[in-house]
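A single chain, nothing else alongside it, follows as structure tokens in the form predicted alone.
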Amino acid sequence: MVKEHNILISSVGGQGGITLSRVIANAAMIQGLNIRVGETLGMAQRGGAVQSHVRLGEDAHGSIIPSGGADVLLALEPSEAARVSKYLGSQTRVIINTAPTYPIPVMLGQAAYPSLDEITGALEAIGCEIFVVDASRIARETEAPRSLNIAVLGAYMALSEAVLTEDTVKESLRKTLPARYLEQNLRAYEGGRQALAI
């Protein structure tokens, strides 16, 4: 029985963070787990910050993860991992997609984007265990360029403490995603899983 397992997904609009939370939530329901989901959306639908809080287990009450309470952070964009640091603690395992999505001020030269080393250093100072994966590249190489979110899901499933089963995740992918995109998403999932097999 799962007591509590908190998964935080940080992304920018258009990366599929909300879809990823739906896939995880549906897998949890198929598995018979108690599930709570909460989302915060940025002002812009595409490019704005998006956070999805997915709480699994009998002791998961409320839809937002308490400060310092995330067991896993799935960061679809590097700088978004730093944005949600208040939810992280020494127990948090962090999977970061290494490919940045630069905001407009950075592209215009009006702001600086932190390096991956700066981002991971800040998270390591909290005590997080960091795993980096180029999910964007995996998605492209598996001919699923819009499926970096599912590649990150595959990486999460490679971690030893993933509470979901392989069967329920794949069933959720079949039930949640459009059928015409299922095969390419399964390829992205396997690519992410292989990239982080430990």
The other form holds:
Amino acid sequence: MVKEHNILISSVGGQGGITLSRVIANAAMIQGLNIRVGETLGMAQRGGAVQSHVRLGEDAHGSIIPSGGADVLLALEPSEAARVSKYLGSQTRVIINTAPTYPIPVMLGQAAYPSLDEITGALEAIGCEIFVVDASRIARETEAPRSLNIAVLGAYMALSEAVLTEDTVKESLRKTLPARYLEQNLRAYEGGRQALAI
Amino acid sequence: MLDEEGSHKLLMGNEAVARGAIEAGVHVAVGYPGTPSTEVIETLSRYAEQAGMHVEWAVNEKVAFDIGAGVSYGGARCLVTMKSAGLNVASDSIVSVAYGDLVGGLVIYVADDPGLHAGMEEEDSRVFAALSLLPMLDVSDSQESKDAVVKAFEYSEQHSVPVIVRSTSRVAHGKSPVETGPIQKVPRKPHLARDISVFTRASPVWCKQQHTRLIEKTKALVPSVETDFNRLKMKKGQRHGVVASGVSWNYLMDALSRHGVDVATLKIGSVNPLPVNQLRELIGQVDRLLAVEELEPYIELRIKAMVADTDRKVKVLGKQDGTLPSVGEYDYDLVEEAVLKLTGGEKRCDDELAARQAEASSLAPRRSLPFCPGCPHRGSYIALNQAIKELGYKQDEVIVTGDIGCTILGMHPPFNSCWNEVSMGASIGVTIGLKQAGVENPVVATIGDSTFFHAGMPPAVNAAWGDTPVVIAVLDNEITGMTGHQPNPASGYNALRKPVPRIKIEEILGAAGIKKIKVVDPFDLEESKEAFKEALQHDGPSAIVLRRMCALVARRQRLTGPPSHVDGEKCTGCLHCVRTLSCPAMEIREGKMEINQNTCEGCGLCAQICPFQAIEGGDQ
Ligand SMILES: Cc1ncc(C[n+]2csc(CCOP(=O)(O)OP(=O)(O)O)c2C)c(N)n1
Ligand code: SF4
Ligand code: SF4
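Can you give me the structure for the form predicted in complex with the partner chain, which would complement the form predicted alone we have just seen?
Full complex below, order starting with the chain above.
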């Protein structure tokens, strides 16, 4: 029985962070786990920062992860990994997609955007273990341009301590996502999994 | 949503409310969109036909509630939904209907927003239970949300009183497992029998009797709520107790299971009536009591009053002694710290870790919310700003009042147009007041279509009646955009997506008595600018309807144009377009503007403002 497993998904609106949380939660549901999902909807459509908390296991009561309590962070955008540091601790395994999405002030040179090294350095200082994945490229190369979220899911499933099983995740992909995109999503999933497979 | 009894589903709080309505055999569901309550009607509208339920959006919350009262008087069950601000709008009717009797069950679902995920105010609707004297349930997760709605209908019919079910963002938008119950078939009853001593407030004698009865009705619910929605767990000898309600209850459960502390707990699921017997039992035994509730110290003050009525000394921890805040939402850490303060434990603080976490977060750039690519409001504000400038005013010489919705995003750079934001429809009344106060320069109100129908019509009549020279700019994107694209009378279809005739805002404005009205396309900057210039110079009330479908709706209906292109040869890299329009489809590569071909909606605004004609597009 899983006591408590906390997955945090951090993204920019439009990247599919909410869809990813649905896939994970439905997989956990199929697996018969207790689940709490906390989401801030509303800003998702318009390019704002979006966070989903998915808490699995008997001891998950609140829908928000206690500070420092994430077991896994799936960051679909590099600076979004840094934004949620409050929830990270020395036990957190972080998967970061390396492709940045720049806000307009950054493009105009009016605001700074951290380098990938700065971000990973800051997270390592917290004690996190970091896995860097170019999920946007994997999505492109597997001809699944809108599936970078599922590529990150594949990478997560390559980590040995993933609580979900491959079968339930694939079943959830089938049940949760539109059938016409299933092939694309499975390709992106496989691409992400291989990127972190040892 | 229509699964049989005993199914296990992972549902969002609002979906669970919808399921509760289906189980309760609700005949009519009506609401006005507002985060975080919107998904109830959205969910029900998808299953309305199969479930044999009538589902509709009203133009505002008061109208929604009045419809609900009518449904009840007509003998059927009605669920009315709204966000906390909507309760203010509906309150006039609610307080009155509360005094009378009902026929069919009437339940109001209201969702608050501690933590301000959707902006606006952090209003605590529980206080409205004290004001209206109505029964109110307060839920912690999806299962409770569903169960509360089903029970609320029972209470409502048993006691002939409207019942409020109150939720909050984290519950309404959070997901947790739900076990479904049976779907009831509830027969409609005959409509109300004429009895003006019950159904009018016209006589003080009747009203006093009604007032007395209302108090008795709510009080009579104490035994039911104590078994249905409140749980006291207390062992002999426990000296510490915690009372918690809403989402805080879950954080408390997390804290207790992590720390294994030994405290008595009382889960409060009914705000009105409170479980007074259980509270009395708790107060009779413990010496220290912690009240955990978001926003106002509603329960805490009641506990203190109850303690004062006894001869016991009980130390009450909560907001008043600074243990917990009344601003913002709660989380695990706040509740954990409060529990440890109660029991004399010490919270292990890792300052070094906190500092590292803060340092890492500070790296993240701000992501402000711009208009979407292809948003028509972008054109409206550019045209307004250009008109102000061409008439020889500086931007800070013409007051532009803002209103609720995506339209208010015009307050941000690079537009910097709107000066204020009050409440639905207020933009127009405020311009009238500015004029009455003696502001000489033109004043402009900007308001969206849904907001205009909600509360913008009365002040438009006022402007015409008083012949006050204000400019009413209705940014009509034919949808309720900010809350996630619910139809309104300007959309041409209803909650079930069935086509219905559009109601034209210019015709309403004309009928209101405004003589100078122009309808323009905000993607045509020249036309829109000229309309603003005329209106700004007009010496009576005037209106401009800037009509163009919301880009996200247009995209879904495949009505947006092909993406625009930048001619790299002609682009000088001045970035005037990026600075002026701040469109998220724009990218900068090697100093020049490039247009993202996946996200550009081909609105053509950038092509119209490029000083070097380097952009091609916008032929929709
Ligand atoms: C009394 C009240 N009810 C509901 C809301 C929620 N709300 C925020 S914006 C909005 C409507 C916006 O629609 P519209 O006026 O058409 O402007 P758009 O967002 O489409 O630009 C609503 C209903 C609110 N803020 N206050
Ligand atoms: S949702 Fe529609 S109205 Fe709102 S910013 Fe986007 S395009 Fe504009
Ligand atoms: S045409 Fe220009 S302004 Fe319009 S969506 Fe495309 S890039 Fe943005």
